[in-house]
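For reference, the chain that follows is the form predicted on its own, supplied as structure tokens.
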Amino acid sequence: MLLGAIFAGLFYFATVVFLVGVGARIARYARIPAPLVIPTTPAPTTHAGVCARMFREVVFFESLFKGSKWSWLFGWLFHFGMLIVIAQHLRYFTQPVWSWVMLIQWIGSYASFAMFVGLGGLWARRVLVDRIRYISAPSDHLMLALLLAITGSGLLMKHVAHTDIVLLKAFALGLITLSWQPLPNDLVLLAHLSLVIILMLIFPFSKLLHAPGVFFSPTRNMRDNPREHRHVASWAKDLPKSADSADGA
């Protein structure tokens, strides 16, 4: 019971850090002014076109596909696999389990392997490609190592060192209902959960913030219409007309 209480407290703390940190970063992104129209051309000229472009960017990684096919392949494998794995994990936090979560359980193992292969390819790219290795910081390698360790420990529990799923689900449901339950005393499971907690703690301060940040990128979320409409940043709309005229002069 003590082990369950310790990990429950760590998860609550990590969740607060994650939510507050990511929320603060998103609020900061939203406040940053965009004084110029700088979409990467060719760019759409309508709001519908911008929405379609953002959809292709978020779902299909359009710009990455144009830049590097290998990076796109490994990046898409990792992100798609991670999406399925996270959705699959909802079975531990819901009772009864949602029907659509049950439907995707069969693909979970394949998604985990896709996630692992994608991460391995992205790390190999940072080591083997000269121009990528040159701009890679130690934190980039450490982040990939952390994600690989999380994925690898999950695969290990799935296929080699099985854990008590019933007890684990009771612990997960207890986190939701604030009723702490015992946690299986399984070394691989404890390592897996510890790594997840570390990821949640460092996420708001890492490059992983590109996940929400892509929606605030002016190169993607702006219309290419400077000829039709004069773009005035929100912070400049309240300037006195004299100051505005002086700047234009």
Given for the second form:
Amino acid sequence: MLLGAIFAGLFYFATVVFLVGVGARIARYARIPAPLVIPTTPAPTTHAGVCARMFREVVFFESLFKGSKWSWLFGWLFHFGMLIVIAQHLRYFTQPVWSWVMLIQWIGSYASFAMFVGLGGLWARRVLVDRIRYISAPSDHLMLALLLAITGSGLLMKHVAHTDIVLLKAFALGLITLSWQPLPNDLVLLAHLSLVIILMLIFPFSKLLHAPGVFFSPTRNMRDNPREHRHVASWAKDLPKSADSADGA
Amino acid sequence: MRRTAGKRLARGWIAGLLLGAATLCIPGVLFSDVAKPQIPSARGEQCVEPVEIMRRDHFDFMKHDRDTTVHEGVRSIKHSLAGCIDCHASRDTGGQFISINAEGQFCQTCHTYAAVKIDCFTCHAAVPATKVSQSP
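For comparison with the form predicted on its own, provide the form predicted in complex with the partner chain.
Up next: the whole complex, starting with the chain shown before.
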């Protein structure tokens, strides 16, 4: 019971830091001025085109595919493995379990291996490719280590050192209904949960902010229309008109 | 610039810590209890393993003993599925056995709760063997 209460407290703390931190980051990204029209060409000229481009970027990692096939392969395997695995974890937080969550349970086993392979490949790239190793900072390695440890401990629980998932689900339901329940006292589970808490805590201050950040990237979210529309940054609209003519003279 | 970023970070952590501590002060008992599977009671004295172990590893035991039986022909196994069903299948009001994988029955109640599919009973019987059905 004490263990459950401690982890419940840690989860609430991590959730607050995660939500407030990421929210503050998004607010900051949204306010950063984009004074110049700098979409990477060829770029769409319409809003619909920008939405389509962003969709391809987020779902298929289009520019990464054009840039580096190996990074794309491992990156895509990891990200979409993670998407399915996170969706699969909803079985712990829904009662009765949503029908589509039931349906994807079997894919989750494969998706977790895809995650593991993807992360392993991304890390191998940082170690084995000379020019990537040269530009890799400690945080690049540590984020991969953290994600790999989360995936590894999850796989270990599924295939080797099982935990009591019925008791675990009661704990998870207790978390979201503010009624603390005991947590199974299994070392691998506690490691898995602790690592997830660490991930939530450092997410708002880490390179993982590329997740919300991609939507604010001017090279991706701008239209290629500098001839049709003069682009004036919002702060520049307040400048006195005379400044323009003085420059032109 | 660095100092303001550091300050903002510190403020975020303090706010998070306070909010986290505040949630800990809410007594859990005030809120309704969470949904848990209602497991039907069993017959028999004692399970083949402690309950704690069975909850974590029953499928490994069953799969291991399936291999022992099917591949090596050993039939005197400790963790047989038929043994589970003998103790854990419930009877309805008419005294007939209910399938152990029916909704709300011993296997299904937890398996539905945890969204884990059971495929034992596409081949195996889900009720104890009775005199009528047993071969001579």
